[in-house]
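Given next, in structure tokens, is a single chain: the form predicted on its own.
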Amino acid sequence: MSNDIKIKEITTTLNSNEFVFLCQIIKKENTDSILASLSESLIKQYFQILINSKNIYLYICKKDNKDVGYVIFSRKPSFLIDEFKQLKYSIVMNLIINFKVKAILNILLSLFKLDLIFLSKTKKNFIDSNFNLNLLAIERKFQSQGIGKRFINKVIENLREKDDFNLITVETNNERTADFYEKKLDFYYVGKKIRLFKNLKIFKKDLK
């Protein structure tokens, strides 16, 4: 079987197969994300806003013409809130209806920046002003094959052809994922964000 992978940036619209794939992988592999708690209707609206944004990028990883992973990058973390303001009431209501109390509390922590109280001003500044790897997932059966590393490196290379940036941040509460960022992609730990009920570890990667 070929080890070659291809990346596809989604710039217009998702086809039906891509949307089904994204919904399934988010709910299986990004279970702690707010996106995984939302209805398919809201996820569809979310992705349409994301695709239309000039500040957020969506890429799908393909192996042998099969969708096997995806990643979302934002030019700044703040765009992940600002670009979706029109959905905020729908998202909160959806979370309330589905009793997602933890997700609501974590949104409030983020909105009021209470999640960053343990970080120095310098660290807050570089987090706020640089590219952020927001969500990433590779299908379970394709993990531990080097696909994630090749995928992210190809996406970063593609992004740097369009944007001038030298630093990327990412957060995770998953030890296996943290290990992947540190050992496979050369990110290093810089601090933590407060989350209920498991804090996020923050990593950064210097591209200079």
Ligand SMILES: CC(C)(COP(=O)(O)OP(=O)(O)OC[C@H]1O[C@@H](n2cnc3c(N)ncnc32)[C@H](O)[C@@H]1OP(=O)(O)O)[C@@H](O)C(=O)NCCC(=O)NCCS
Second form
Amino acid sequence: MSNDIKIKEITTTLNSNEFVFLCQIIKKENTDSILASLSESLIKQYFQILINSKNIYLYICKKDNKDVGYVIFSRKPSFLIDEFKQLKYSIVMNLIINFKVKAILNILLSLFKLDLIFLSKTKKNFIDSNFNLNLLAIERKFQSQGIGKRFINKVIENLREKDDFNLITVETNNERTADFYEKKLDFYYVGKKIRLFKNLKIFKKDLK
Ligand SMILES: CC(C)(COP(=O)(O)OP(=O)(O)OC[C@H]1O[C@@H](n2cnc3c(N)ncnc32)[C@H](O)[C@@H]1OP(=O)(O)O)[C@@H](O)C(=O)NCCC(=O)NCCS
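Taking the form predicted on its own as the starting point, write out the structure of the form predicted in complex with the named molecule.
Below is the whole assembly, all chains and molecules, this chain first.
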């Protein structure tokens, strides 16, 4: 057993083991995400679009050849809506059928840009025009071993080899996760995003 981790960017297709791993970890660790509310078939379509996108990146974290985590980065937050336009009706129908009222209301808040009303124009601008860390999880039995920190630092290093950016934003409604971003990865709090029924805290990290 080695302490080291490896990162794998998914650029062509997900193999079936990776897909099963992603579905399981998203449903277990990212329970508040819209993705976790969707059917497996929609999650599959979502990942297919993501992998074909030039604007959204998916990385898997491997330890001793085993999948232990994943992260999704978007070149701008807007790509997380624009690139999935073809799925929007299926996603909304899926949420309605499963009575995910909170998720639907939060999508509306975001579509009408009501969720950022408490932020200054400057802050909105830098959020809108920079990289966003969208979703992340490390499998539970591997958490709190420093893997998340090493994984994100390696992925940022890899992304910066192919893209020129100096700032990343991320959002969370969970205090422990906020601690991870602030204390382990040197993110700074910049403001809040309105969400039912718990607001998101927005953080940024300067890479200059
Ligand atoms: C947040 C997370 C990715 C960090 O990965 P990790 O490998 O545990 O991170 P590290 O070991 O580098 O850092 C650990 C720190 O993260 C935080 N943390 C640990 N477990 C956590 C958990 N279950 N949930 C949230 N934060 C956690 C704590 O601040 C911890 O510090 P500590 O070990 O000194 O208590 C991981 O814990 C996780 O997948 N959490 C659940 C899903 C989640 O919150 N995803 C992010 C939002 S999309």
